[in-house]
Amino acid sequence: MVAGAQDNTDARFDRARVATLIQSTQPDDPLAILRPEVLRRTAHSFLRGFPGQVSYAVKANPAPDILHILVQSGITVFDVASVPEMLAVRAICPSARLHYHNPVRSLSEIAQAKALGVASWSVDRMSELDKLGDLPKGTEVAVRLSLRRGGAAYDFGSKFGAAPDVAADLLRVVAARGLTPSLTFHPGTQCTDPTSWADYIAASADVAKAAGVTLASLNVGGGFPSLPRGGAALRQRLFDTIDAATQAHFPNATPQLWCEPGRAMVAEATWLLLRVKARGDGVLTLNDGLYGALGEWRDMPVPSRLIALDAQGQPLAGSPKPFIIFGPTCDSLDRVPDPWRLPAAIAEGDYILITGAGAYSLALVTPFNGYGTCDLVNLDSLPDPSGQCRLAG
């Protein structure tokens, strides 16, 4: 079965389970609904399709169930940005390889990371390289490169990354200190432009040449888009572009390629089920908002689909109209910036199912005003309403 057909089959199967869940429990708190088979398939698509090694960016979703399924699927390398993320990974996979690629750290964090056996570090300035102190000879240090270019939903290079000349200087020092010189970059979140990766790879080759070093590895970052439809085909085009650009610009000494997907790995693997608490004139107040799992909606449009369901879990019919969306807290800033188009008949007690909600949702939940509880429900733990098993793809 092709990927698109399998996706549709999975969605129908999982929607039926969600309807049964609503009918049986009438959940009043927000629920995150984990779709394990989708996560497994996505992990396998990266492991099979990417022309190198795959690590998972834990920041996107650090839920233990997510980490456990990824390890079962063959992901044993993790991009971690903090000591708590390292501990979360070690609890699931004690032997995991850790890439500490948040390039700014305190001395205490560095000491704890050394104790936890970090395999790869990232820096984007000399002061942070010096702060690492004496690392064992041969330890990998990846200099983070930034080209300050577009092509993504927002630019990761505005906070982290060294310009090419600074990156070359850093690489020389890394090599001179007996460490393993590597480069890393991030083209920006939801990047759909293959030339972003091609340009960064070309620039990486120029930086390595200017520094006079041979790169041991090249980490092409995350940024892979999560798209409800057509995502697999686009992702493969990106993989092919990365492969071709690496072969073209490193013809004699090809570095080990790494990628660190976060959003693209987990977004489609979790849905978010919210309930309408109240309806006003063109206004809906939900049981979750910007202080909860909708936190990212404040800053960027999230590639999701909104499905309105009645109190029995059945789709609401009727023409859509725009609604202002408020969260449950008493803060008037708890408002989604753009209206949501939902069936005009939606009412208090109905539900909204948000697909593609696995990334930067649970990770951003706060307990402000006593809200923010978001349980993770594994669909595999729910009964099959049809009495039939899902067909494997």
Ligand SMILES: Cc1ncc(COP(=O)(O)O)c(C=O)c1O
The other form holds:
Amino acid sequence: MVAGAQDNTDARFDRARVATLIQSTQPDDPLAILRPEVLRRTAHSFLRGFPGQVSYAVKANPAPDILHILVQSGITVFDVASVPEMLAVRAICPSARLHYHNPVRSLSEIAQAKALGVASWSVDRMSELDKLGDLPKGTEVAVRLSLRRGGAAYDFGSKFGAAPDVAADLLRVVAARGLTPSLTFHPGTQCTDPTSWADYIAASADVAKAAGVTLASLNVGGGFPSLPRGGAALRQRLFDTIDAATQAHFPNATPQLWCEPGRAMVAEATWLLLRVKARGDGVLTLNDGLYGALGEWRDMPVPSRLIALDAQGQPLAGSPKPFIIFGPTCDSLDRVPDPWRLPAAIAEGDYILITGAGAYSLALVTPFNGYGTCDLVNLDSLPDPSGQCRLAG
Ligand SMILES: Cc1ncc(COP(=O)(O)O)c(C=O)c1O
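Having seen the form predicted alone, please provide the structure of the form predicted together with this ligand.
What follows is the whole complex; the chain from before opens it.
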């Protein structure tokens, strides 16, 4: 079965399982719904399609079930931003390779990271390189490069990353200290523009040349878009562009390529099931909002991924109308910026299923106002709905 058809079959099967879950438990708190089959397939598509090594950016979704399935699927290298993320990974996979690619750290964090055996560190300024102190000879230090360019939903270059001349200086010092010199960049999240990667790879070659250093590896970041933005075909085009640009710009000594996707790895693998707490005139108050798993919605809404369900888990019929959406907290800022178009009959006790909500959702939940409950339920732990069976791809 081709990938798109398999996705649709899985989605139908999983929708039936969600309906059964609603009928049997009537969940009142927000629920994240893990689709293990989809996560496994995404991991395999990166492992097979990316022209290098694959790590996972834990920040996108650090749930133990997610990490466990990724390890089972063959991903044993993790981009970690903090000590708690390192511990979360080690709890699932004690031998995992850790890339500490948050370029700014405290001395205490550095000491803990060394004790946890971090294999690769990223830096974007000399003071942070010096702060790392003595590292065993040959430890990888990846200099984070930043170019000012568009192409992503939002750019990361304004916070982290060294301009090319500073990156060349850093690379020179890394090599002179007997460390393994590498470069890393992040084109910005939800980046749909292949030329972003091509430009970064070309600039990386220029930086390495200016530094007079042979790169051991080149980490092309996360930033890969979730599937609705261009689908599997765009992802493959990005992989092909990365491959071609690396061959073209590093003709003699090709660095080991790495990627560290977060969003693209987990977005489709988890759905979010929310409930309507109350209905007013054109207003719905949900059991979750901007302080919860909808934290990213303000910056990156995905209105096409909303499915209204009744209290039996069946799709609500009827023509849609716009609703103002409030979260459950007392803060009037806890409001989704743009109205959601939902069936006019939607009522208290109904549900809203948000598909493709696995990235930066659970990870952003806060306990504000005493909320913050969002359990993760693994669909494979639920009984199969009667008469359904998954078709293997
Ligand atoms: C260093 C680094 N790598 C990877 C990622 C993952 O990015 P994305 O979720 O866009 O794939 C991030 C996101 O913040 C990051 O900072």
